[in-house]
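Encoded as structure tokens, the following chain is the form predicted alone, with no partner shown.
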Amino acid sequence: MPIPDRPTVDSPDPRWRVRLTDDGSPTLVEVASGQAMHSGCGARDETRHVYLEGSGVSERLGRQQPTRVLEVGFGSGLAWLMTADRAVSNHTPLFYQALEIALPPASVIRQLDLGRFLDHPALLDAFCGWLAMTEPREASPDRPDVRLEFRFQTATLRVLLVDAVRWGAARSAALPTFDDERFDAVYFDPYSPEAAPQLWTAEIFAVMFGELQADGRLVTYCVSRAVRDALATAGFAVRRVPGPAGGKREVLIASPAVSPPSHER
């Protein structure tokens, strides 16, 4: 089946273009690589189905359980906004940490008009205001990693502007000691294995294993055999589940097994 010709327009920043996906929600396309941040079949539907629901985070927040999320690949911030929106609706504490190289400027995020998909559009306004005041917006190999924080009611966002491979190498030597430092879910959402192969390795997944609670889940849109094998090598039990309606046929949920291979600890 041919790929639909989805409307794509320029953004205020020449590094990104805005594409309308099939569920009526927008996504960003990186001009340099041509990589989109979400499926053309539906950015909002993919985010809700794969990340909020597949991880169990939506259910946790609905039960008013304080929740910690780690996202690899923050992108446009859609997953953060939808997760924080759910936390605020349920008056539940959320700590959300994201690893990213660069944050799009506020003018680009405002163009996406994501507030129409939220129960609390003031969240988007506050987030864009924070983005507009935040500098720098990119990681750099010639300066220390940057940590940025934003709070809205019960939700706290921490963005680490850092190379995820370098961060992973540091974390593998200092995994969380206490359960309250571990995460209930990992949203694993970097660009594809073809575009960013260094992020889809057993070594990176072993770090994710160490960051997760014993009953936590890593979720991702990618179900390739190589990715499933890398997750299994890192100690995860992996299963494919149906994808969102009208989108990918399958997506992936990985849960920590009893213990990881000793050479990965």
Ligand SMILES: C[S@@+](CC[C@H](N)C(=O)[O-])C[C@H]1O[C@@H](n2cnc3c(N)ncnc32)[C@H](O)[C@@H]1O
Contents of the next structure:
Amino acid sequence: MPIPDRPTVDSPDPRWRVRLTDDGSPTLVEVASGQAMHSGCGARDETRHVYLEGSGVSERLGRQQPTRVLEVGFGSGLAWLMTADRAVSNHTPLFYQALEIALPPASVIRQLDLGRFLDHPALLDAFCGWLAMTEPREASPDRPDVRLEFRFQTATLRVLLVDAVRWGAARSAALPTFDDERFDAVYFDPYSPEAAPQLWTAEIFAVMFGELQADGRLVTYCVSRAVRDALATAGFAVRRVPGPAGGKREVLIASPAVSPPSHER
Ligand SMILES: C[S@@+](CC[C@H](N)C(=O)[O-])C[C@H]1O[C@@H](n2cnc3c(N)ncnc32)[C@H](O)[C@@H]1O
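Could you present the same protein in the form predicted in complex with the named molecule, rather than the form predicted alone shown above?
Then the entire complex follows, led off by the chain already shown.
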């Protein structure tokens, strides 16, 4: 089937363009790589289905359970905004840590007008206000890893401006993470294995395994055989589940397996 030609317009920053996806929500396209941040079938539907619902985070927040999320690839911040929106609606603490190498400027995020998809549009206003004052916004190998923090009501965002591969190498050399610092979910959302093969490895997944609670979940949009094998090598039990309506046929949920792998940290 031919790929539909979805409307794409310039943003205030030449590094990103804005594309309208099929559910009426926008996504960003990174100009240098040509990579879109979400499926053209629907950025909002994909985010809700794969990340908030597939991970169990939406349900946890609905039960008012304090929740910790680790995201690989912060991108437009859509997953953060939708997760924080749910946490605020449920008066529930959320700690959301994201790894990112280049944060888009506030002017680009404002153009997406994501407030229409939130119960608390003030969250977007406050986030963009924070982003406008945030420097630096890019990871650099010459600079110690930068940690940026933003709070809105019950939700706390920490962005680590770092290459996830470098962060993973540091985490695997460090002491194991304490139980109360582990995450309930990993939103694994870098560009595709073809575009970023260095991120979809058994070594990176082993680090994610060490960061997750025993009942936590790693969720992602990619179900390729190679990715499932790498996750299994890292100790995950992997399930393919139906994707969002009108979107990818299947997406992936990985849970720490009952028997840990021999190389568990
Ligand atoms: C698919 S987009 C993420 C979309 C995002 N989850 C959202 O809700 O908008 C992938 C992101 O990963 C970032 N990225 C690419 N390589 C990376 C790396 N090595 N380490 C950390 N982030 C990376 C890109 O800059 C991009 O913003």
